[in-house]
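The chain below stands alone and is given in C-alpha cells; this is the form predicted alone.
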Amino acid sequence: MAFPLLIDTDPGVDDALAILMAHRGADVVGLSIAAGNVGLAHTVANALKLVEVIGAETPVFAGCPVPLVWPAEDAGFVHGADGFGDTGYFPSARRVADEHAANAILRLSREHAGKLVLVALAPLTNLALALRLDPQLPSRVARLVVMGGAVTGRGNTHLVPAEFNIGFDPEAAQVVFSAWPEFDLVDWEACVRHAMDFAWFDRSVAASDARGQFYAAISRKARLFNEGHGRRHGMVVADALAMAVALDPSIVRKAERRHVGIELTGAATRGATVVDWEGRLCRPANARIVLEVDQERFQAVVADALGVPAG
C-alpha cells in the first residue's frame, strides 16, 4: 500500500524528476512550493505543469517567495530562467490551492499523524516557518528526508563550501536541522557520486514515454551545463538521489549518523554543512547521512518514472 508522501520543492528540473518518480511510487497529498532554483512565480506555474503532465490530482500549495532573512540568487543559470529549460511549455489549467504551503505542511502532517515521509527538495524555508508556527510538528511526521548540504565542504555555490539548497537560506535549514530529532541527509557530494551515466541518460530519455519526453525537453540545458562544467561521472539529479531514498530506504548501502548544524555567518563559508564527525561536541545525532545506494536500483526508478519499458 502506497504511503502519504508530501514534497517541499522549487522545480527545478531534478525536483520533476522527483516528483515523476514519487507518483509512481508513493500517495503524492501535495506539493508545497518554494523559491530556490527559480522564483516562486516559476516553481509554482512548473508544479502545476509537472501534476497535468502526470494526470495526477495533486494539489500545488505556493510558499515562500523568499528566503527567511537574506536575498539569494537563484540558479537559472543551471536550469533555465523558468526553471524548466526555457521549453516554452503552455502553461498548465490546473490552478494553485487557496492555503500557504506552511499551513499545508501543518495541516497534511495532522491528516497523517505518524504515516506522513516529508521530502524536502528545496531550500528550508517553508518547512522552517511550518516549525516556528508549531514545533511540535516533527512529532507528526514518520520519516523527514532532505536533499542539502555538502558534508565535507565540495558544495556548488560561490561560497566554496556550501550547497546550493542550504546556501539560499541557511538561517531556515539550521532551525530544521536544530528542531529536527532525526532526519535522512543525501546531500550534494553523495549526489555527485550517483550521477547518471549521460549515454544511459540520453538512451533512457530517448526510449521513454510523453512524461519522459517532456522531461527530456525541460532537462535538455540542465544536461549540457552538466556535461559542459567538468561532471565526467554523468548527469547529475540531486533530488532524484533523495527521492529514491524516500521511496525506498533499503536502496541505501552506507550511512553514518553525525550531528549536523549550519553555519550562518562566515564570510567564506556561509551555508556550509558542518558536520561532527568525531563527536566532539558530544551532542546527539540528528541525521543520518546517506554516503552510498545502489545504484543500479537508483537507476531502475528512474527509468520506471520516465516510462522507459521494462526488459
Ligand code: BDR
The other form holds:
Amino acid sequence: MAFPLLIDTDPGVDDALAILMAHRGADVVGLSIAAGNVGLAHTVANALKLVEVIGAETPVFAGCPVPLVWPAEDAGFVHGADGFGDTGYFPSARRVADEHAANAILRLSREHAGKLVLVALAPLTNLALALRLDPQLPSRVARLVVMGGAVTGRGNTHLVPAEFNIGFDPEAAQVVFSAWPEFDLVDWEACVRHAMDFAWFDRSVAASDARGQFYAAISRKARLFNEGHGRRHGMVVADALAMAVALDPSIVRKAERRHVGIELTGAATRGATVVDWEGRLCRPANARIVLEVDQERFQAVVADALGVPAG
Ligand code: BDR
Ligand code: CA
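What's the form predicted together with beta-D-ribofuranose like, now that we've got the form predicted alone?
Now the complete complex, all chains and molecules, led by this one.
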C-alpha cells in the first residue's frame, strides 16, 4: 500500500522531476513550499502548475519567503528566473492552501503519525520553523530524507564546500541536523555521481507523455547551464535522487552512518556540511549518508514518472 509522503520543496527543475516521481509511488499528502531556487511566489506557482500537469489534487502550502536569519541569493541563473526554465507556461488556476507550510507539516505529522515519510528538497527553513514550534515532530515522522550538503567539501555554490540547500539557510540546517535523531542524507556529490546520461534522457523524453514533455521544456535551461559549467557527463537531478531513496530505501547500495554538523561562521566555508568521518567527536551519528544507489532502478523510476511506457 502507498505510504503518506510530504514533500518540502522549492520547485525548481529537479524538484519538479522528484514531484512527478512521488505521485507515481506514494500517497502525496502535501507540498510544503520554501523559497530557494527562486522566490516564494514563483516556487508556489510552479508547484501549483505541476500538480495541475500531473492531474492530482495535492494541496500546496506556502512557507517562509526568506531564510531564518540572513538573506541569501537564489539560483534563478540555473533554473530560470521563474524557476521553471522561463518557458512562459500558462499559470494554473489552482489556489494555494490557507495554512502556513510549517503548520501543515505539524498537522500532517499528527494525522499520519508513525507512517509519514518526509522528504526535504529545499533549504530547511520550513522544517526548522516546524521543529521550533514543536520539538516532538521527529517522534511522529517515520523517515526523513534530506537532499543537501557536500560530504567531502565539493559543493555547488560560490562558497566552495557549501551545497545550495544548506548554504541558502545554514541556520535552518543547523536546527534540523542538531534536533533530528536520524535521517537519510543524499548529498550533492552523490547526485553528481548519479547523473543521468544525456542520450538516455533524450530517448526517454521522445517516448514520454505530457509529463515528460513538460519536464523536458522546463529543464532545458538548467541543462544548458550545467553543460556550460563542466557537467557534461549527464543530467544532475539532485532532488530526483533523494526522492528515489525516499520512495524505496532498498535502492541504496552503499551508505555510512556519521555525525554531520553545519558550519555557520566560516568566511569561506559558511553552509558547509562537516562530516565526522573518523568519529573523533564521539557524537552519535545523525545522518545515514547515501553513497551509492542502483542507477538502473533509479532511471527506471524517472522514466516511469516521465510517462515512458514500460518495456
Ligand atoms: C539542490 O539545490 C537546488 O538548486 C536543487 O533544487 C536541489 O534541491 C542541489 O544543490
Ligand atoms: Ca530543490
